[in-house]
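Let's start with one chain on its own, the form predicted on its own, as structure tokens.
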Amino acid sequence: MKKIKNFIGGEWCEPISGRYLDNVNSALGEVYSQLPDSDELDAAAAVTAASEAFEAWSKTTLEQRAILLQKMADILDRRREEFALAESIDNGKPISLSLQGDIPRAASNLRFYAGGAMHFASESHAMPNFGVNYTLRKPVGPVLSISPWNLPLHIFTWKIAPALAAGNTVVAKPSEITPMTAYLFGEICQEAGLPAGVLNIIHGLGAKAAMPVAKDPRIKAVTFTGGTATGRILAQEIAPTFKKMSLELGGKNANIIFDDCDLDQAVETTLLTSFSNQGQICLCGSRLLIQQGIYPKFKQKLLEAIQKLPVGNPMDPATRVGAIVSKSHFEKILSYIQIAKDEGGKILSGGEKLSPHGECANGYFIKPTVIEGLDNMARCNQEEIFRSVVTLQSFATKEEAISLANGTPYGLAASIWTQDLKQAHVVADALDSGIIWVNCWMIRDLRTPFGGMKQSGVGREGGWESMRFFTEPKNICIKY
């Protein structure tokens, strides 16, 4: 059985322990390798490289960063195949998936993020008669990166690549659940020539292994993508010691589909905003709010289309929803079906476990869910699920729309159908969510701002945003 290892310092090592966690295969329901169990030794020894490395490392040219950057989006594409495939078994997701987005998304932002590198600047401002100001913009220092399971490589890459750009050495701590490309990564780094030190990778629980990287003095900031949950005991303990974070939370999106929109384009997009990645996004669609006029003909042409999903093991390239990614997920999501049947919501598709034939028959597979019935304060429109779950309600003026859609506690995404601009407009100011898209989803440009309001997070990542987080500003001011 494969057993991963921590990288810390340019070196593979085992956990200082011995001990060691299974990593299941969520499709087979079988455990298929082993990651260290690290611990605050282990956050210890890699917070130690990052800070022994970090004063060479910020004084790289802009250059040198940019070629190795770019060196790294090489190899990964090189190995792109072998990499899908590490992810597709690690998270359970489709293997089209891991090969046409997750993949070459990481790839992006390493390529993105090495142009910026290259084209990041500061700032002056004069004053006429007296002198300037100009602004430097160093990098923090060391600082911890948490990435979340759903995205295992993409969302590692997105973090990982801006702190490297401006110049900061990196803890990286991916989920436990799906560590594999993470590790593999650290092959990417050997190869591409990266110094040691620079990017070290720690595998294990969030409360043994990051929390105490993010509790090290010598670790600057810190930027988290995961539950609302963990964010805010991470923030609690962070607090205290005035480090920069990032946090990048939880979701109850809503989709507002309008009696005017493209109704078969609305039908056909909701069911990548609802099932995509087996509904483990956080920025799918959960709760489809469908204009009284259209109500019952959108239900019945997105049920049709759900019954032709195909639905089973992740490798088959024809699947489009694969496994659940752990069978602690898995359980929570039934139960969450259960409750949504005790508060009154009828279930109009799915709401059961799927046993696929073959070698996946003990797997963790959900059919793709729809419920209705349920009014605006019911849990499953109030609580993130993170599944193939959604609800349908019905509005009948854009004001109820608006008011259902920012009824939780959350303000990550939405998404609005209409084919009148006016309206679309209207309703995206008044929504308090940090990303809108209008008669799309999943549209992403690399150079936005993403982050989300409410419960959903503190501050933003993407383009500037990210060197900016990754950056220290300092004016000085030049009297003339």
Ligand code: NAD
Given for the second form:
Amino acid sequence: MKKIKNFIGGEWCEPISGRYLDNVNSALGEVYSQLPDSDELDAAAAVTAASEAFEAWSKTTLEQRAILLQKMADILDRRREEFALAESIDNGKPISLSLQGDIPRAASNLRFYAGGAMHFASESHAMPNFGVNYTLRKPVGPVLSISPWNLPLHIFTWKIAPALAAGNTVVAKPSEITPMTAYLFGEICQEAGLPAGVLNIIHGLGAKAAMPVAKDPRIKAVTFTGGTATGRILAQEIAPTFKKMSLELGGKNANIIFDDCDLDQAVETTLLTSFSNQGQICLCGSRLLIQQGIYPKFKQKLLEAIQKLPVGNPMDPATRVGAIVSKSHFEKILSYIQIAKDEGGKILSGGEKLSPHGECANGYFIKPTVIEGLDNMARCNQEEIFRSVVTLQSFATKEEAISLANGTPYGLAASIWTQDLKQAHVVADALDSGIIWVNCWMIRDLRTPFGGMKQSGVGREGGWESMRFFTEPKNICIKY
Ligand code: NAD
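Form predicted on its own already given; the form predicted together with the named molecule follows:
Expanding to the full complex; the earlier chain stays at the top.
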């Protein structure tokens, strides 16, 4: 059985304790590899490696950083199929998605911030008849990146690429549920010639492997993507140290579908917003708010489309909905479906475990689920399930739609479906949401600010937002 190792100071390292955790192929329901159960000793070794590498890396030229990031992107492109296969086995996501989405996007992240390294600039502010200010932006130091399981390599690279581009060294802790592609990424660092210690990858449980790194005074910033509850713990623990912190957290996103929308396009995209990656994308819409006039027709078309959605073995190129990432997540989703029933919800589609024929019979599959009849305050409309479960609610006016959409503790993403330009602008302006799409979804320009309001996060990533986060501004004022 394959044993994943930590990548520290350019070397492959066993966990110091010698302890390992099981890694499960969720489509088969079987352990297929092991990963280090790293603890504070491995964490300290990784921080030491990142600290020792910092000075030299922070002094590399912008071009040197850009060339290395570009090289890593090229190697990843070359190994796309191998990485896509590893991602789908590890996560349960359809192979078509890994091949066309996750892995190419990870390469794009590296390439985008190769450009970022070269083009990022700092500000200057002239004071008439007095002088000028200029702002230096220095790398902050060794930083920690903590990433989740839903888009494993995609989010891992989304964080490490700007950190490296800005001249920082990194300790990265990928999710213990999907460690494989981050592990393989160590090979890419070696082949590209990234100096030892510039990127260190340690595996294991968050509290045991990542938290000691977060608290280490040598770590100057923490970038985290994951659940709101974990973000809260992390924020509580590291707030007293005053180190920089970026938190990208959960969501309960609304799709607002008006009577005047292009119905076919809205239904087709709603299938993606609801069930892509088994609904395990932080940007997925999980609350479908539909205007009264179109509600019956939209519902009928959506349910018909779901019947045709190929669900099953992630390795089948035709599959569009694969396996839920883990047994515990699978059980959590089923428990929420039961809660919805207890709260008076009517299951229109799915609502139960699916057992595909053949080798995936013991895997963790749930039929795409649609529930109606729940109040906006019902738990399934308030709490993040992060799954193939969506709820339908109807509304009469745009004011009601805005109130429903804003009526949760979250504020990550939303989509609006209407042909009325004024309505689109008015509603977008009123939504408490960091990311809003009109008549589309998941279209990403990497230069735009990415992140959420309220309990969906603190700070923004993307474009210069990430470069600013990973640099410390220092203003110098000069009198003429
Ligand atoms: P999670 O919070 O359970 O874990 C995320 C990471 O944090 C993992 O690497 C984990 O090991 C680590 N971790 C766990 N406990 C920790 C602790 N005490 N100290 C330090 N690290 C700890 O989240 P998950 O289940 O892996 O991911 C799903 C969540 O991520 C969902 O809530 C989803 O909405 C969110 N998410 C948000 C975005 C975004 O951009 N806002 C993107 C993707 C996923």
